[in-house]
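Just one chain follows, in the form predicted on its own, and it is written as structure tokens.
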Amino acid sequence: MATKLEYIWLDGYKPTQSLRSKTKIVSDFGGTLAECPDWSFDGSSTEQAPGGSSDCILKPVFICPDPQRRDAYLVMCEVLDSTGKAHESNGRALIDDDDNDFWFGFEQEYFLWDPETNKPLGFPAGGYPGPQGPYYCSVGAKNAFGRDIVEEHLDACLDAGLNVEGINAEVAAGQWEFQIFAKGAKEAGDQIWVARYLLERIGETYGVAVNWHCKPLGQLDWNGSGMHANFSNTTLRTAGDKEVYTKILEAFRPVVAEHIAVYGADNDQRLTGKHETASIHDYSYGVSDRGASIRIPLYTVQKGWKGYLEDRRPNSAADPYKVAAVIIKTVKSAKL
């Protein structure tokens, strides 16, 4: 019997990259990754490689059942080099969690764009609907647009094994937010993209597009588009100390600019002070502070000082697999 296998990849293009994919048709496929070969594509139409030496090789790490077409398969790829090294483009290969002690919640949101007017959905072709207030977590035809997507993306998701956490309508007409959470760094990056790929391929079906840029809307008083990490690992989960989560949250403080570079571009445009950030300037923490850059959740005082943490940076754009990775680096190197 023939089987589909939807090989999805990150390009090169910069300072944001776009997904990727193309299918390939295998014989006797029992559903595992062990059986998903690898491919290669090329390279120099993604800005990954020069037309002289174009080929790119893709390795597959990730795989789950395609819940919209029949007898097939989405399979999350790497990219590597002719040499079979990582490409400069490969940010899952940047993450250091091989024991898998890091767990991340990627908050994702997003815009629901209708391509004729250029504006979310929900926006009058001439102007503005009403002020933000009445939209976030809306019911109704005046204030919910786009449920249709959202929902067939959600179940989507669900069929596809994805470890979706749940939906919600965001602050802005026609903004959306879905949540994932994996035991691993990798993995969860891998499911943000199958997701991310998943909620695109449904767009077109409607002549929708998602609009993955952090501030959409320029400044005008619209909140912009975060995927906030929330992120542990066993020392979080069990320190039931105040003063090692000092000195982790601490030893966020030097690398500030290190991070804003992989937390997607054009941040300084939403990391403004307002809508719930923390200026791109600052770094603060704060216990169930939505304004400070790092938020120590009431879950994890109340639990003694045992939980996790999120990171409100990271905007909607930003590559999960280089977001997951500094954070890693970070936790790494606090001196406890």
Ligand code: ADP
Contents of the next structure:
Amino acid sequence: MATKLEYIWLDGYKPTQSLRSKTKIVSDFGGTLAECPDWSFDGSSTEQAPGGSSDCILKPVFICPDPQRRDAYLVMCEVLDSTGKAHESNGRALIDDDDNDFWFGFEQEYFLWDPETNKPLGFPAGGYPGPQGPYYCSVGAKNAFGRDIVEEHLDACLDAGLNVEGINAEVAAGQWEFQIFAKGAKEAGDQIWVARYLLERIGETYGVAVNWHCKPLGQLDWNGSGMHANFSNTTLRTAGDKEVYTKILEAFRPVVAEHIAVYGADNDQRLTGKHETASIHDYSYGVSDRGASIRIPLYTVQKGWKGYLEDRRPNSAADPYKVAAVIIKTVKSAKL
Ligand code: ADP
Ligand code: MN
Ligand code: MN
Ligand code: MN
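Next, give the form predicted together with the named molecule, keeping in mind that what was shown is the form predicted on its own.
Now the full complex is given, and it begins with the chain already shown.
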């Protein structure tokens, strides 16, 4: 029997990489990653290689059933250059978490976007809907826009076996969020990218685009989109000591620029100190503080400093692989 494998990868566009995919037909496929052969593509069409030596290699790293296509799987891939080394666009290869000690929960925000009006769903063609307030977690056709797409996406993610933890309508009209959690940084990144892929593809059938930009409505009084990164490792989960948390949080202070560099394009437009964000120029942390760079969830304190942290700075267009990689590096650098 013929099986369709959709090989998915990230292109080389800067500053924001996009999803690319193509279909490989195989026969007698048993559904495991080990059976997925390496493949190649034309890197000169994706800003990943010069035309004269254009081949890049797709190395399968994650597989799940394709919930929307008959006899099919989605295969997330890393990109290698023609010599077999990790391509410079390959953020996943930077993750130093081979024992899956790091758990990540990403809160992916995004706008459903009408390509005709070039505005979010719910925005009238010639102007603006009423101000923010009623849209967050709303119900009813006056305030909630695009629920059919969001519901179809949730079912698709669950059918694919992705560990979605929840969804909600967000603060701006046409803005939504899903959360995905995984034990293992690479796995969390793989699942976010596959969930983004499914959302893009479902949008196609509705003629609705997804706008991942962190501030698509500019500096008007509309929220931007983030991708809060909740993270823990064994140390954070078991510390039982405020001092350990303080040392880890202080390790983030001297490396703000290194983090911001991979926390998504145009983040200066979003991290303004308004709309539940910290200024991009500051570094701060605090218990329950949604105006801080890193929030210490009340849960962590209530459990006696055993829990996790939330870096609120990554934006909706950031690459979860690169976000995880730099967070892991910084946490590991703390002198405990
Ligand atoms: P909020 O909107 O209040 O910031 P959410 O409920 O949307 O919170 O997201 C919280 C996230 O924290 C979830 O994705 C969840 O999986 C994640 N999380 C919870 N415990 C841990 C942990 N120990 N390590 C990493 N992430 C965690
Ligand atoms: Mn949330
Ligand atoms: Mn949110
Ligand atoms: Mn959050």
